[in-house]
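The form predicted alone is given below as one chain in structure tokens.
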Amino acid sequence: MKALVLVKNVPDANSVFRIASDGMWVDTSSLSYAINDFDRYALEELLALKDSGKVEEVVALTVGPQEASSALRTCLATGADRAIHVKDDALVGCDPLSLARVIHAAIKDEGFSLILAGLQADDDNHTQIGGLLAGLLDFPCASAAMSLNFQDETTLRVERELGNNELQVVDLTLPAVVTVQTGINTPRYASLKGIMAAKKKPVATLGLADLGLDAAEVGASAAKLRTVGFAPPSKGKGAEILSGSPEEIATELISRIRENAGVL
């Protein structure tokens, strides 16, 4: 069984974030990058399936500029067998549907039985790529997975997180797409041996021309979703610290709740 993990190179959460001068994104000059945290869990889930003999090959794919190759190197060093890097300047500013179409074109002839991705990306939080790709492939899809278990060679049981500590159990017939939630496993780290081995693993680099796609179809000009502005959240009113004994503070607090909220 061949399996694919979709990964994204995103700004590291420890970077210094400033709004860019054009107000359309953050200033990238002060950013460092790392593999999307949700995708680390998706990768680990496939590597664990490979360790157990249920998956024969794990392939990592990313779409992005040259710098995005670092996410693929992380995957290869951790245990993925090969990688696919789709990069084309025309894709800068493309929307989720166009991105899903690009991924679809890159993998439609690969014959993957299972495709995993993180539930969302740390930078844009769109949470759309997995579902859109599944629709283009006509594969069943489950999101926010907290557990994956094969029932037989063609059936994957997925426990989905619904919120309020509730789970939904669904059975998917392979091939299928699943997006995973953080906490589904404990991601492993790359070993020195793995880092050295990664240098010999194949990475296929593809552009839009290789995929038979035109920039007018999937580039920024075709985007249905556009950024119109980017700004930090407005600051609210400052907090007021009540003073006095605990009894006095409690009395004053109850009085204010009654006056301002109309309760109690």
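Numbering follows the first chain given and starts at 1. Basically, rigid core = biggest C-alpha set you can superpose within 1.5 Å across the two forms. Because the structure is predicted, anything quoted here is derived from the model rather than measured. First, how it differs from the form predicted in complex with its partner chain.
- Each of Lys200, Asp138, Lys235, Asn165 except one sits more than 12 positions from any hinge; the exception, lying at the hinge between rigid parts between these two forms, is Lys235.
- Of the two rigid parts that make up the chain, the smaller rotates 48° against the larger between these two forms.
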Contents of the next structure:
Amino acid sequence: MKALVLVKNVPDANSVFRIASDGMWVDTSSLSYAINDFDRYALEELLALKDSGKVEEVVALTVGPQEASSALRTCLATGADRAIHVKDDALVGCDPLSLARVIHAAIKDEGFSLILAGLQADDDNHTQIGGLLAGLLDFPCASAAMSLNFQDETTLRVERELGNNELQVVDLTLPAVVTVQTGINTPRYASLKGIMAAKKKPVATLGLADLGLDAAEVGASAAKLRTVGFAPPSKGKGAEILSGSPEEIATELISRIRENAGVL
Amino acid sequence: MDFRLSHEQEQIRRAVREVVSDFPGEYWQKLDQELGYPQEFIEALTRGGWLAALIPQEYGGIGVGLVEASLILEEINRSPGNAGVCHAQMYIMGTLLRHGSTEQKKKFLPPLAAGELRLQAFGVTEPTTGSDTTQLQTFARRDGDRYVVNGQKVWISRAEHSDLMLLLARTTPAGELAKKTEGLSVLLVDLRAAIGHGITIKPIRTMMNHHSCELFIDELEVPADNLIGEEGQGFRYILDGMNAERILIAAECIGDARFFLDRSSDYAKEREVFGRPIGQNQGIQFPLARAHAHTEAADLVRFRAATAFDHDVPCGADANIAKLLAADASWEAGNAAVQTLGGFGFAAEYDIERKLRETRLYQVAPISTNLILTYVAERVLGLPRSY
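Swap state to the form predicted in complex with its partner chain from the form predicted alone:
Up next: the whole complex, starting with the chain shown before.
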């Protein structure tokens, strides 16, 4: 079967974050980027399925500017077979629904049986693309997967992480979309051989015209979800910095946890 | 002129950073204390193919150039770790690759690429000859289909952690030579068979955990098939590997310098004295800024040298200058880091003191700073020879 992983190039957590002058996003000039951490786990899940023979081809897709191709190259270096890069200046400022429509247009004729994505993106945290894409494809969708197991050729059992460490077990009939929680596996590193082999793997670059879409349908002007403000969280109350020797701080901390949280 | 790295080169940096992130300061501190060898670290690098970078694909390696190899070693040294434990596995095979027979290459390079064999010891230096390699005494006498070797070597790094060793030995007495650079030959020695049967290894305790050894060679038998290239041409063979070594060591020093600057800049931003971060004081800023500038300058020469090497263009001057500048920059950055961290600069758990001990080596080895200055003075500037 063919499988797809959706990936996003996001600001590296080690970047310096400053709010941009228009107050609508962070200043991107001081950012370095890396593949979204959640997506690494989704990719690893597919690569493991390929290793075990369940999946024949792993394709990585991203929507983003030229620089976003580095996330795809990471996927190819790690073991994905080919990549699809959708980029079009008209997509700057599009909302999650439009983004899902763009991805749908890019893959609807590919015949993917399994589509994986990270549960959320480290930057905008929308957690929507997997679900919206499943809706457009009329596929079932499970989110926050903590394990994936094939029951038979067309049934995928997924353990979903709920609050309070509870796991819900669901069966999906393929084709399906699953969004993956971190910690589901241990993502492999790219090897030197993989990095060099990735140079020869195909990357298809598609614009809106190639997808038969119009900027008026999916661009910023069509957005029904718009950013109207962006600010750091206000400082919380009740935070306290304990002082003393490490031993004194540890003793005080344990007593606070015991008394206030009641967990010890 | 485009100074940017390619996508693959950037990926190499990132990927090595990921691998080394599994080996934090505590790992290296423990090894330093126990004089241990980082087996797990070597295995992780081997799994990713990193140490096979320079071995051509036809022999099972990756076949990238020295620019890429230098990025790998730089990133290792930019972490709390030290590439000195494994860098030779990358480049010593160069002598075999360039001068070995097809049979030798087919026999040894694939298992080296797979990490099944280790060739990371090179027996050159002797107690009485030091940098004057043409005067070495260890003698390999041809006896039918074998050589019988007698002599002594010193400062042979990783000999205890290597399966094979390249050995430079005299095959013609110095008195019978027309040219003093001839009469030396390179032999491939199987240490697994030789230890206890002609070679005795004695580790040397040094100021850092560098796994350096003394070798006593007594009637060691080496098959004549293990002669690399032509008899008597060994000095020439090792010389052309030295440029690669110098460029790679320069990259390691640049990694060290960046480690020191990363750590001390972070510390100087956080550490508050008299109500403000110490990094706000120019007394702290200037040494770090100066060391950074010197590191960047060394880095440019390193890339120029590595690019020349990869294009088969003479790179001796740049390789030497890169190593000189980089070793100076890492020492300067380490010194500035100790000053910035104050007492913590001396504390083992901060990694600075250990890496400062480690980077100090590169003022002395694999070629001393003075000999590089001599090379530049005489070979580049054309000044009269001093020796």
